[in-house]
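Taking the form predicted on its own, here's one chain by itself in structure tokens.
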Amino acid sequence: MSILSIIKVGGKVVEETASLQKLLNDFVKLPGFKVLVHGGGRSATKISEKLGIETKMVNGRRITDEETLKVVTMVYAGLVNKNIVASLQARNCNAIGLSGADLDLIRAVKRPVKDIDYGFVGDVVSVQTNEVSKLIADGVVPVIAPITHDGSGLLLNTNADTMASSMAKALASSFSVNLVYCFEKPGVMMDQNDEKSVIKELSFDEFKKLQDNGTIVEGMIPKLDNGFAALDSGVKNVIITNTNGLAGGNFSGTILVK
């Protein structure tokens, strides 16, 4: 079975030119087939401010009202996505920019209102990989923005970590999948101020203990929830790392284990 590396990049890595260029240099050198899933929240926040649109966050998650949906669609599926695609083309990597709406790739439903109304945020319900699998097998590199659709014409803002996990699970029957969450830290750390405190291997039970005692917090929680879900669904390897952990495809950082 052919190796497929799905790299999800977010945070400062995708927002800052130097770190993004380093990531793409390492990304194009990865062996086997490749997919890049990206965020772009900081860029969306900056452009919202320029347009006079207030950014509302709850527990690190963006509230996506109608105007914010327009901004994130433009920024994620437009500006950020096409900048990455152009940068990959400059490296002789034949990339194609996609959102969940393209090729009917990822359908979602608008998140129901419970304690919080997240607005036009989508929860993934299905992934259709027939067409994208053909592109990957032909050597094309999909670059996927975190915008989905509901099948009735409505676009939705969907968590990029979830997008990457959903893609990895759906493609695990066709490829030997490595799912790598790449951000500014070298992995999951016992001490957030000490980058030498990276946990080399992490099981689900250990994750829950560290979440309960406050060691693992905020944005790392959905990464790990999605990562363990992928591992349970046939994804071969799930790694949390930074750009340094990609070099040569010998992934280093925190490896999730069953």
The other form holds:
There are 2 protein chains.
Amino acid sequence: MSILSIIKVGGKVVEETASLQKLLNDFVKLPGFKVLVHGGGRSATKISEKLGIETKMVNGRRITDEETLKVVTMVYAGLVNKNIVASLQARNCNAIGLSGADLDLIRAVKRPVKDIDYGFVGDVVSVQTNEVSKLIADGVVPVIAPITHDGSGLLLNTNADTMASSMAKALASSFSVNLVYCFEKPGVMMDQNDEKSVIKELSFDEFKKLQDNGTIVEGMIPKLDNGFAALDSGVKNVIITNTNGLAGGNFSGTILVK
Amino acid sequence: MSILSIIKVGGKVVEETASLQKLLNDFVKLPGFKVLVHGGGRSATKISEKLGIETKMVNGRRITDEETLKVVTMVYAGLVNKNIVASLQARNCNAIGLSGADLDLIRAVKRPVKDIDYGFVGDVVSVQTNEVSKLIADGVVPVIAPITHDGSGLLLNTNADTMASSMAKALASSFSVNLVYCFEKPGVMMDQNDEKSVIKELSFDEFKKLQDNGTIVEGMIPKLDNGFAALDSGVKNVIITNTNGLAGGNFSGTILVK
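Please move on to the form predicted together with a further copy of the same chain, as the form predicted on its own is already shown.
What follows is the whole complex; the chain from before opens it.
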């Protein structure tokens, strides 16, 4: 099977011109087929502020009321996505920007209200890879914005990490998939203050041990839960790194192992 | 050759929920393959206002400074485009939203400054239909936002009428193309106050006569210039109508004839 690298990058990297251009230089050099999944939260917060819409976050997640949904749709699927696409085209990389609504790629269900009402936030329910697989096999590079739809016309704000792992799992039957989470640290670290303490290989059991003893905390937990689930569903490699880890396509950082 | 209908609709129709839903109900019933090209100017003006960005229009064209380019990218390619796509998916129509940057679909050049500096406005220079033709032949329905790119990473605000005719011309070698311009009137009228005065068939010579004597004025002139150019380039039918003219797929209104 052909190699497909699905690279998820956080908002900050793609929202600043210099870091975006460096990222894309490394990204286009990756061997094999490629998908980029991006965020855009900082721009969404800035635009919301200018529009007089208050940004409410709970546990690092954006509470998405009707006006905020409009902002994230504009910013993620419009401003951030199309600028990345145009920048890739300038590098002779035939990119296509997609939300989960396009090609019915990713359907989600509006998150049920329990303790917290997250508003128009979607939890992924299905991935339709029929058309996107053909595009990828043709050398087209999908650039995915973290917006999904519910199949009834409603757009939903959706976690980009989850979208990346959902895509990876769904494409694992057609491609040999590398799922790479790029965030601000060079990998999963034993000591948050020591970048040399990156764990090279992490098993699920070791992850749970480090979660129990408080070494692995906060946003890294759902990222790793998503990552191990992808590994269990046939994704070849799952790597946690920062954008420096992309250079040369060696994917340095933490690799998840079974 | 298979029939492909390229429907261009103005901003107002797609920016109000009721008229959008009616349009899409008629649109999905059209026989054959389909493309929708849309505007979004009213929403762009509204969002600009809320962001404190002044909207400047000259001869009905938006002067697009750097901040306005961000707004039109967000609104056209994000908010308006993705809502149309999600609404089509809800009708079991496998839509894909595209700007001119996606798939390198439409390249433009930043308009040279003569009397007026339009800013980041693009004039179409090329259309790349390789990938989009395959999608169309697979039954996918492209929904095109009026944003292009220059091939060097710059996005450009581009006239939706011109994008529709450029697409029509480029696809005329692969499909039997109907190009349908939907606007607020039922067709080209001899008397602007009498909707019954719609000209059923209009030749280029007759158009120029009616332009010279002042019967055809303003925005209709570039629309017809675009339309006749498309007809000369192998587009099968060019029709000027309003959204009522779509119902049943008969395309009532004014048909351009050679």
